[in-house]
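Here we start with a single chain on its own, the form predicted on its own, put down as structure tokens.
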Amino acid sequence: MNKHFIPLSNYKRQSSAKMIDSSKAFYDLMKQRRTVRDFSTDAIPAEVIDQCLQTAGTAPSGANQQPWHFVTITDSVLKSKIREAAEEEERAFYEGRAGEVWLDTLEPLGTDAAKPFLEQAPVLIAIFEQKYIIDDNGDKLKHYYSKESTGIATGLLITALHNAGLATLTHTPSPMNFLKTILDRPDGERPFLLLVVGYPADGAKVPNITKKSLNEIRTSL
């Protein structure tokens, strides 16, 4: 027996009926998830965030290298610095970098260069993709499929936060190198996404949009 393997002892096969019920219930939960831009300033229990991050850490990854790092930010000074840097990049985006076609696509969502939610929301989670790390011997250890792995972990994190009753916003100013500077992250890490987390503000509104149907996103062969 390969010493690197252990028995799969925690899997219990469910009946078809149970699987159908579970999948329907989970879809009913997740279809309520909406991206929110108006957040309450109410604090979130730190344990909730930690548990959701542990869920993200269960994600599969290339060679099990787990090439992600999460920085949780609640400090008002840091949040203010992040907002200032993000809005500088966003102004450049909306004032010329994006181009008319991209801006026309964004117009129904009501976005602009102002990002007050970066200070309003109680928690920001900066997600970093680890391209490599320096091991205990001072050698560079490359991570494989780091972007794909970090993306999967991020999806699990968003799902866990929604399941816990929180709202999120995926924020991706480009470029995002300011996050690495402000948060003093090592050379091997690259900013992947800034996740804004909190409770929706009273009276929060969201765009009137729909998702593609199953037939539009699935091909059966």
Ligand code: IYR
Contents of the next structure:
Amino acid sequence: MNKHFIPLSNYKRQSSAKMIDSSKAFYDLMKQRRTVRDFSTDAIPAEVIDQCLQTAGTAPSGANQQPWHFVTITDSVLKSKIREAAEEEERAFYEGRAGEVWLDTLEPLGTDAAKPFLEQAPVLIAIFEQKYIIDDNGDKLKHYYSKESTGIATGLLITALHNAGLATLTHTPSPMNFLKTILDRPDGERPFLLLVVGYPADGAKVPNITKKSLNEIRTSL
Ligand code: IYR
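Based on the form predicted on its own presented above, generate the structure block for the form predicted together with the ligand.
Full complex below, order starting with the chain above.
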């Protein structure tokens, strides 16, 4: 027996009926999730964010290297700096870099270069992918599958925040390197995504869009 192994405890096999019920209930919860762009300025409990980040930290990762780092931002000066830098990139995007085809694809979402939510929402979570770390001996330790792993952790975080009753927006200003400078992150990290978190504003509206059906997303062989 490999000395690194311990028994799988806490796993309890469920009946088919129970699994079907649980998976339905979870789908019913998750299909209510909507990406929100109109946020209330109301504060949210810090403990909820911390709990949800712990859920994100349960994600599987390449060689269990857990190649992610989350920076939570509530400070209004930092939020303003992030908004200013993001809007600068977004103006370049909407005024040319995106190109007509991309802008046409985004049209139903109603997005533009103005990102007031970066100041209005109570919490921003900047998610970093750690491509490598410098270990205690000063050597570079490469992380495997850091992008995939950070994507999975981010998915769990969005799920956990929705389950807790909070709204999110996955914001990807491009390029996002300003986040590294403003938040003073080390060389091995690459900004992955900026998650905007809070309550929806009263009367918030969302795009009239739908998800693909099961038949469109699944091939059964
Ligand atoms: N990053 C820009 C543009 C944008 C791109 C995609 I793909 C979206 O799904 C939404 C927006 C912005 O945040 O406006």
